[in-house]
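Just one chain is shown here, as structure tokens, and it is the form predicted on its own.
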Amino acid sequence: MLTKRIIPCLDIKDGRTVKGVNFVALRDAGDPVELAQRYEVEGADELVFLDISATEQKRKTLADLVYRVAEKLSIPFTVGGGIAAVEDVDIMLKNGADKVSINSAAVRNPALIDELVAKFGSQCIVVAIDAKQIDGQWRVHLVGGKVATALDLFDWAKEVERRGAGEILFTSMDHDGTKNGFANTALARLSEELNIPVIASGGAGEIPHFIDTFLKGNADAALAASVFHFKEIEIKKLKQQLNSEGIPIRL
């Protein structure tokens, strides 16, 4: 079993870190630069920064904020939100991002994945997939979960892999912010059908949820927000517990 990763996520709206439930009812969670610094000290393996209103508002990710966050980090840093072209990725990487995450733009133009992989390499390109169950099927959603599509989660994930993406960040909209655990059945299927890493997102509420997503969901990494932002779970304690369960983790 490869070493698993713990990844705090900074959802950014209007320059502040926010967190909601099922993609709505957002509340303030603090200054992103201060939070990034804290997670570096606490032992996070990576950090994800998602400007959640960038696509909806049709503007670019806040490059200056990315720069200020990246200045405080030595761990890998992924940036997403409003990224839709080669020049967007170039700006983020020049401002300190190690990887970029694309979502809505990739669904609307799948060839964008090929283009970005050819230019920057698979290791730089993460495809985020937001999905929820509709009539028993996982359907991909766009624009921060506001626009439903007929696209099947598993079909899209396989296409993303074929086009060269380095990893997938799967967020279950049904589980997001509920703190009832990750979508482990869907995660296990993704992990079985794909050869690239799958990051679990949506539903973390307590340490056993992380244990389950690694052992039952076969996730390669687990991403969470509010439980870390509001200090409901300490990363150091979480990692010690994972280690005691025999899950390989960087201590």
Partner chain sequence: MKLVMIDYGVGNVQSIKFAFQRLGVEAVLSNEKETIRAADKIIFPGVGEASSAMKKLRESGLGEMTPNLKQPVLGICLGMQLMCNSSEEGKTQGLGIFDTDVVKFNSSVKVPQIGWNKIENLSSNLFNNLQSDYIYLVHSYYAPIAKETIATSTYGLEYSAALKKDNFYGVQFHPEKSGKCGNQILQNFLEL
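Could you give the coordinates for the form predicted together with the partner chain, as opposed to the form predicted on its own above?
Keep in mind that what follows is only the chain, not its partners or any molecules around it.
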């Protein structure tokens, strides 16, 4: 039976790990390669590296980091953040990334999804969607959540699937950084309306939040950052508890 995945997310700036609280304040949580290896040992199923740096050297720095991580890690990882062109994806995959996630660039140019899928295959193309509720409607946001669009989360998610993306990484900006739990109602609707895996992101604070996002939100995977980085939740303990709740998990 396919198991639910636990995915620590490492926010990267200039080659170091940071975590944005509600996408603004940043804290340093260490060396990405070391942290990645620690997560593998602790039982993480997969990792996501999200690059938030905005320098001209960005792509090269990130590609170097991807190479160093791939050298050490024997679990899969996804890399994202500012990826906007076929060439960016090519470089990340060649350096050893298993999957690449695109976000704003896909909204600006949806045909990019088709192009990437045709060239690299669905299996390595993740589309990340940041959204929050405005007047009761889930609206897609861009540039790390700074720019609102008129796009409806569910319409966009369906288009992303139709264009061939392999997976959706949905971050609820309403929940991100709050530690009050994941956006399970929206997640359950995504899972109902889509037939590709959905990764839940935003809101993890305690172990019951993960139980809920799998049981109520029907998420295929759950992603979190600070609760893992600062050891507020131990992955081993989390997975044992998920298992005891009857949730399929790799122990």
